[in-house]
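Take a look at this single chain in structure tokens; it is the form predicted on its own.
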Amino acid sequence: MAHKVHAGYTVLAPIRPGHADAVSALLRTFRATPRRLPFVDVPSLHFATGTVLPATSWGTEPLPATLMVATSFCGPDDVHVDELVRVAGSGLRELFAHCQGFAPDASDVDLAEFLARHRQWETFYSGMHDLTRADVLAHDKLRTEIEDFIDRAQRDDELPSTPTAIHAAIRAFVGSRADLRWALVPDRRPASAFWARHRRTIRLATLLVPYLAGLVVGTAMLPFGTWPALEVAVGLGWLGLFAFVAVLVVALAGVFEAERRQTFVAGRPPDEYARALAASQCNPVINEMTASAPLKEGDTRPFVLTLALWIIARAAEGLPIYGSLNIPTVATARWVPVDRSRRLVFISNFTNAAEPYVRDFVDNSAQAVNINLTFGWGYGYPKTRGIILDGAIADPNGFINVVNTNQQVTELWFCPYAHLSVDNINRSREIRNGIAVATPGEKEASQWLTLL
């Protein structure tokens, strides 16, 4: 059985000269034809996001214009991608020929070796993992059919008086409807969605954890007898050690350096494009949110984003304690360093309005401490001191400024569910696993029902 980890696939392709009006304007026209670019018909596929990031600078250093194609998915990599290109090559080969490098006329072979090479890594968050798109559908079905059931019993004076026969009850109705009746069935992981899900970190640690002990090892056996070979291998262990040390200190030296010399904040942008940006977050309950900008100054920003980034991956993915990291409102988040670490872009598909959404983040310091982390790099946000202090602690409203000036009106989102928010998403999963639980506890059973 195939495993249904959440994962994120962020192709980035810089656009021919002269093109990006071109490739903007068939965004827009494939959002509202669909059919041409048919992700419905990706089984694999949650959310999707396509724009154009636009020509900018860091420093002296000009950024150009990019499409960003970043998907949402379950599954296999290369499953995921083998439906793309199958059902929505011929949009993506329209897409792609604006990009430099592409030909109109790929093969499949061709486009597929095109979105892997331009795949861009990125720390991706998901609030869903473990669940494809039908599995949601089907959920969210499961969920409305059992509690007409109860509102039918209910007003025929028929449901049981104890939670014990009201989950009996339940489960006999599943199981009397042939569309239901896979609830019954408990939804057991395979052993790949761990391997899925931690792989990066594990390989890590295959590398790391042995190097560590055996310096340390290495270290206190050298006291007891005269091994050449061992006292090389210790001594250019403890000196590559001390060389990344350095080498970080340095760069933290350099942010630091360059944080002092800020002077550029973000002010609040133009009520007009506020209210373009509204607009384009409306939807009832799911919405989608692009934002892009160049990071601030500072020659050594673009190694410590990196590898600062790549921490809160391998905390997102949830070692030691399996989905430690929980972001009630957000269904995908992603931040992507993009142009060699040199621009930040973050997308996101969450649960409310967008201003209440960001607010959230910023309701308490402990909070704010995580943005300024995740997004302090970025140009125009308010000063941080030693990175995760000050920025949106000391002035919230600066974020907002910040993250709404950078906002991109996403020309294309695919979205198959924007009526459900995450917390029904989860919460329907919760009841689909209860009915499936065969002989609950009267406790167990009570907590379940709270859940309808």
Second form
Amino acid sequence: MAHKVHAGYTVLAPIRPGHADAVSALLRTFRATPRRLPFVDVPSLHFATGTVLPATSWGTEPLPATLMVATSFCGPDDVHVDELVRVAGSGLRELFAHCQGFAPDASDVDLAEFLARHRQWETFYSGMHDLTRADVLAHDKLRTEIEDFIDRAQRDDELPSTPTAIHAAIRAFVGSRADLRWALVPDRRPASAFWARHRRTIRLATLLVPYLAGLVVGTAMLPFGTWPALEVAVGLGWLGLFAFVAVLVVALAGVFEAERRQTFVAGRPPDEYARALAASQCNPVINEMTASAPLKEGDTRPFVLTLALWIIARAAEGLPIYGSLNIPTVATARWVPVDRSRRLVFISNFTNAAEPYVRDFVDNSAQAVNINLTFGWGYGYPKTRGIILDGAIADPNGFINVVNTNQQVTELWFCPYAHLSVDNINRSREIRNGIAVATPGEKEASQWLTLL
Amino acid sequence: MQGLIVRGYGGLPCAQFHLLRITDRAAARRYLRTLEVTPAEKPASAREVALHVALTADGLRELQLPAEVLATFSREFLEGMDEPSRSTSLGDDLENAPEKWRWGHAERPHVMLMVYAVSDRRLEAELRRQEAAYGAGLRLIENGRQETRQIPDQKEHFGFRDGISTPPVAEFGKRDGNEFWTTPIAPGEFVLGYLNEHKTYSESPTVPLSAPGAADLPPTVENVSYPAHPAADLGKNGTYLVVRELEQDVPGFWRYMAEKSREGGVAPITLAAKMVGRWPNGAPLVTHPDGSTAQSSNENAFRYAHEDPDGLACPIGSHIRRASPRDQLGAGRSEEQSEQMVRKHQMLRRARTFGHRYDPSMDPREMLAKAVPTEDERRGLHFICLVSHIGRQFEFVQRAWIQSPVFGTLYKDGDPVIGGRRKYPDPNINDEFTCPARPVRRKYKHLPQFTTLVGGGYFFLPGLAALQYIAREHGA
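How about the form predicted in complex with its partner chain, since we already have the form predicted on its own?
What follows is the entire complex, opening with the chain shown before.
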């Protein structure tokens, strides 16, 4: 059984000079005519965003206009790419034809290779784990049918009086329906899911743990004998460790100095632009946000950002670095370092309108620390101190301004269940798990019924 | 500072609001300059009448406020409540659409004059005096005479005690030891120019120091990023005023409760209380789940997270739980996080009822007994609130809590009492009400709309110095 780990697949392709407007127009056309880029028919896909990152600069270094196609999906990478190429290949070819290094007559294999070659690593957060799109929709249908069953039973005064009896009645109803019977079988997560989610951390650990353990043991052994080779190895080991720490200290010092020198903080963006953003993000439940900005000044900032995003990515995958991340109301969020970490892009699918969503970030101080860590790199962001202090905490107005300034009116985004919040999705899964329990106790059944 | 910020004038039960358009700029300026607005400092005991004035962005434009000054007001205020995408996200569409309003859209007001008095006679006299004074420069818009009629015992027209949860405000709020917020809310949440809950200042309109009249205004407080340069603070001691005229379908409300109770489940008054979150006498469902107290109650020091996490007493989707979720925002947020966030979305309410009572007794049992329309009279509530940031406070609450179908743990619910209704086939319907119960909840579907928005606008309630600046000659 294939795993269902939710991951991001972000492709960045520099656009041919003079083609940026054409790509934007094409993306808008695809949004208006979804059959031309039928994400809806890509089974592994949850969310998708297509946008043009405008040409800009980091200091004096120009950053090119770039096409970004970002999907979130469940399952193995190769299956997702295969589906994208097979189902949406025609539209993707049309888009990438405007990009450097892409041949319009590319075969499926060429297109898949192009996607892989231009895939950008990212920090990806998902508010829902081990669920395919089909699962989400099936759970929603299951919940709706159960709710209707209860409504009918209440109307006809046929609902049993105890929680276990009601649970049994609902199970009987679900079992009587061929299209719902699958829910009586408990959902099991395949073992491959753990590897798929944590493989990067595990790989690093297999290098780091022996290295550090060897260093400690080797150092401890040295006083008890003469082992020239060990002495050299331990010496090199310590040298490497010190070198890494020294590089980190220098890089951090560079960031701190740049923080001290920062003078520019984004002001209020033009009202017309803010209005256009608000108008594009007022769906009642799920909305999308793309924000992109070159980094603030500081030569070492790209290196430190890369390191920080890598560590946050591992936390987002659920390893106990500082506990699994929980960002309420967020279905997916990703931070993508672009142009060799000279530019940072943030994409999110979230519950609520954009303005309340952004407010959410700075409404409590603990969250605002995380916001400084993840957003504080962008040009115009309020002045941080030690990367995580001040910033949005001290200047929430400045934070709102910089987010609004750097947000884009996304040309194309897709969500197959825009009426469901991430809370809805997780709650429906609990309902599905509860109905699979054959004989719950009275307390368990009672608690389960509160989900409805 | 205008007195309305610090007091709701419970002792001045008679009030009328005039929505006005400027017809003669010079005369309007003269009127505003000489208007004896009631200051916050004036002791309440020495007052039989109170006067307040607020202006819309259109009004400031009409008074030719310089464009560079106007641009420093909040975007929400400048665009107005009826801006199309705002209407959609606030739920001001369909039955509540601005195109159907009695005022505020087809002809936006410029000025709102608010007159409060101790008696009808005193009110009438003051209104005559003001009409004579503004008559040369301002005129009433269509339906611009907003009458009010106070209902005894703080009741609103459905028969429930209202206005109990007004947050305590540091420095000027009244405290009675019965508040949920044991630490008062920072004044900057409700008045511009003071520290807010973020320990900073809300964006305030400003005037360049070199501009004529700037010297009469206080300077801006040194701030982290706003404004970028020193300026005169036009917002200081002022605030934004959100006004929404809500018509209440009282017979429809009680008819619905009666019908649904006949279908089983709960008694009609209990169902209505579940929707509101309090009993008609004001007692909260969280602490009085069975309605055991007969006394009128201002009890407000209750919590949700421990006392009623599943909404078995006070439903998650009830009106008061949406308006202020207190210590339980859901989505995995702790009580501390919830409180910290909810504090930043408070509003100072100054609502007034209008129209005759459906039943003089205001007893829900009487209203239930006659729950058929007996007269064709409009009645409802002038929802009025003061906020220093329209987007962060009023609009956030309206969008994310009142109107959201997925508030808390819900899927398709909206505020059962004041919410607009999106109905099937809209994929985001919010016309259900989930009433948690043991052993299992009861759902009420296809909920009718009990209130209808018939007018509204965003106003700026200036401080006294700012009013003089606004009313001065600015030139073309």
